[in-house]
Amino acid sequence: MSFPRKTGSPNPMSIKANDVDLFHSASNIALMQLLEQIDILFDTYANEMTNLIEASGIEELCSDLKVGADDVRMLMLAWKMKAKKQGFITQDEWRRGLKALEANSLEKLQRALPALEREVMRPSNFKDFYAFAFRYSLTEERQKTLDIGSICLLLKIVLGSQFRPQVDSFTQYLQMQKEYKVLTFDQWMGFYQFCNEISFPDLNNYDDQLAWPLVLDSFVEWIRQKNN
């Protein structure tokens, strides 16, 4: 005995098809009310004029998520936004940091910040971010180097954590020699470098024979000459 075969019966594969639609549907609308939430964020603190976060603006952000303006997460979430000009924050760098961030309201953005400083000195990071911190610091057109008060500044915020003896001896000597009135980026990397490889105070593996910058050649005789 055979039965009729029944007509009408949903084919699986139309049925996962039309989830499959449903999930890029739900996630797209998702996707846009975050945007849309990441974009009156933006408003509340950008020029209407020039449709810019300026620095009243960016000061405004700092005093809400209370942080001061030389706090090395603004720099860290600069970084996150890939901000390229200091001082002002574009909607499509906000848009960029904050979906990452997943931070669509000034509450959220807050929280995410501890988070952010993780990432951010995770070691495969963290020095993308250090030799972010110098371009970004370079406001003028065609500017290639910083000037030493600029540096010490910018070390303390960037490396004082890590780092703070190499730091508080290197920024100490900048502000005393003659010699140098401002660092190049190659410079710049090039303490980091030191920093990481470098024994101190002892300084028994630095070669002054290797192509370490001369900055850090009279840097490390100095300090010898110090310790003598």
Second form
Amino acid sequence: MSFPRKTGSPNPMSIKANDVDLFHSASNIALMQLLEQIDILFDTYANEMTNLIEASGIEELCSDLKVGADDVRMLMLAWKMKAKKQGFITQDEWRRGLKALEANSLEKLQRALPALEREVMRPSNFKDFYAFAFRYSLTEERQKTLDIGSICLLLKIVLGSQFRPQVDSFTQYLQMQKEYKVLTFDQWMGFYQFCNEISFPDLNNYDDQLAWPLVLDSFVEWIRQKNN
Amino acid sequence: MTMNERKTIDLEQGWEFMQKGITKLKNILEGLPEPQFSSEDYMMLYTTIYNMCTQKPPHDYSQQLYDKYRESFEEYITTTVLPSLREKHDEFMLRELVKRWSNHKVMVRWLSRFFHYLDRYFIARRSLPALNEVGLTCFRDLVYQELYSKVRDAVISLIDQEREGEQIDRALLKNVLDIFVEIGMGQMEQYENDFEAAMLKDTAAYYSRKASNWILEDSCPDYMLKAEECLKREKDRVSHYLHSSSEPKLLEKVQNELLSVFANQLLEKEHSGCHALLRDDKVDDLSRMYRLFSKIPRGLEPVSNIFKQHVTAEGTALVKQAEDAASNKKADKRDVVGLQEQVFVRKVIELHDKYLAYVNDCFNNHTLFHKALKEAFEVFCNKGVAGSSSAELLATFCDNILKKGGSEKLSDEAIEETLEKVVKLLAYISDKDLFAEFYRKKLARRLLFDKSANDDHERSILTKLKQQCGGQFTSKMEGMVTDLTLARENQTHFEEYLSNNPNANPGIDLTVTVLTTGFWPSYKSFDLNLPAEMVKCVEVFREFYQTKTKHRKLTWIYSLGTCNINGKFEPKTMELIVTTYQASALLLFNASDRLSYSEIMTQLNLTDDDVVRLLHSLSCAKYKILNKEPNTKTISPTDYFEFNSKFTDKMRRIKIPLPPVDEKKKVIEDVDKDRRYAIDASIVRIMKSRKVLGHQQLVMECVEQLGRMFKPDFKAIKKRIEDLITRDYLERDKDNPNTFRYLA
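Requested next: the structure of the form predicted in complex with its partner chain (the form predicted alone having been shown above).
Every chain and every other molecule in the complex is listed next, the one we just looked at coming first.
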């Protein structure tokens, strides 16, 4: 573990060698205290045997944070932690996330959520978050696709606030059609691009001669047929 | 006068002498009685000039003589020539002009000879025009300039009269037009500007008027005849009196007015235009149309378009005819390619022959028309009939020609010819791989059931297919044919083996055909419970085969076997030629008199489909070897079967066919699967070499690569690309999702 050096230079005239040590060790102590508190918080939710926060722990965390389990903010938190597997939080992941948020208590964590939201919604971050959401939802080792049901839920959570009409329409289509039982990562990302680039609901600038995933071609065809 | 001492000739004096000569010349030209110049006369005149030019100044009169030379012409022209021309008109004026010009040329020739010494030194030193030129220029400036427009109009008027059918003096016109040419003195300017331009304009106006009338009154063939005639006459005109350089320009004007301007109206004339001519097979008129329209810019395009439309319509009508005929068929025969479809393919071949002949004969083998024919055939040749694709129809057609007892009974030559034509038709079909698969399946049946009529024909068509579609297309089929040859050899070895090992002999004549798996269509092998007699056969062969190779695995396909079995019926014993499946079923009755459906199925270990089919063939078809209880027309799982000891037929030996399972669905499935692999391979190949490529470009190259075998569906390609992305062969470019990158 490495601690970032605190910036801010003390007055060079008044510093003596031992003062520097004292100063650094003071900031070290503060830092160590922060980490300790983060670890203590971890322990309140973790399973002692596995040293992981598991489903029940997560449920408790959600209720303590007064946030629904399906709330997008939990997903954002997972993203911030760079969590690998849905339903589990390792100690490293916990430390990573809470340190970045500078939250060593439940209240601080709760208060950090709105800022986290804003951070994620920044265009530079959101695409990464969107991609993360898919990968995070994969449960098996070699799994590369997500079933339609999970896709629909995930879309609502992740894009529901920004692109409600598109998400509603697409999920309706996905549930109605029979051809696709799962979606791939490429198709998932394709939908995000679709929301960003294609004017909805007129779809005037959609060109199926381009490399849009076939599922989106079919989706657009379905909408156009409905409108006629 | 002596040579060394010459008396100086005074200008006036000398000129007076010359004038006499000039006057003499004029008289001769005017036709007055005047003796010809003698050589002495000529010498005198020449020498006079010579002397006057070589005298010492101030008596060197070169300049003056040069001027007087020119003035002689001017004077003559002004006083005599012009007046005589001015008083005449039209044709008379033309004749006079020709005469005067001819005279003038003579005058120039003679005078320039007299004054020749000037040509030698004077004109060069002063850079002046030569005597000949001076002479002609006089005529041009004085006569030609004044009269050329009158002359031109007179000539054009005569031309138009000739066009209307009158006889005119062609020699006269030739002479007149020669003046226009000669007066240019090496340049064609006068001819072109002073005559030709106006003549062309008049010609255009003339034909424009004519065409406007003809287009309304005449049918297309009649109009074309007239046009052709006009062009012929105009060409003729050029050769008789116009300058040859006028020909292309003249013909172009005529073609423009007669053809280009009215091209569309002509071609689209209601009852006699291009469509009608094609419909009524008017080959002569069509040839004429080609000849005429090939001369005008882009003239053949509309003709070839109409040709294409016509052929497409004819072909599409054949398709509809076949569809209608097929829909009248009984429902249970729907899936089988029947007689109507055969007739359809025949008719398509005939259609192709007919219109290929048109392309060759009427349309002079022109590429535009080859293209039109090709595009037309591509349109309707890819339409299926009654649920069978054109690929299947063609394959079935070939099968009928190549198999024994096929519906086509033709001579060897006719067969070769027909096969040639079928292969040509294949070029128009986009699903060539589907054809290959159907062909392969049917070839397999012919080879394995000894239904091939003629080995040479089989090889011949494979050669033709190879030429047209490449070696890859036919490699498997060739392998199949070779397998059969090898199998015969192998059989000989097997028989030797048996005679050398009497213990091994199974007691039944056994022939085995070993097939190389990769070449032949895939066959499912079922675990048929063989009758005991046959089990030994299989074992014996297996042992034999071990002696030949140890590295190959044999899989037995009993569904393809045939069996000759003796049926000991009460009336007489008969030989039955059946399939192995049927034989296995019949042999069960050696042990039991009566068997139920389920007993048969269990003992044979086959599927319901197979059992129903084979029992049907033995009890409900032409030959009732088994009696069925109840005696209905179809097999049901509750039926019972008994050996029909009373069965007989007038023949001693009969073949009991087992109708083949319909392979159509499987073939289409197999081809679809192969296409997926082919598209995958193509995409990977392209991306591997290009590394980075845009979506549209990738699709285009893929379609091109695969075009020889089939036309890949745009959506199918997209699907394969997505699949390859998921399998990490490709990825989308981070910045541009329309571009792909190859992942090594």
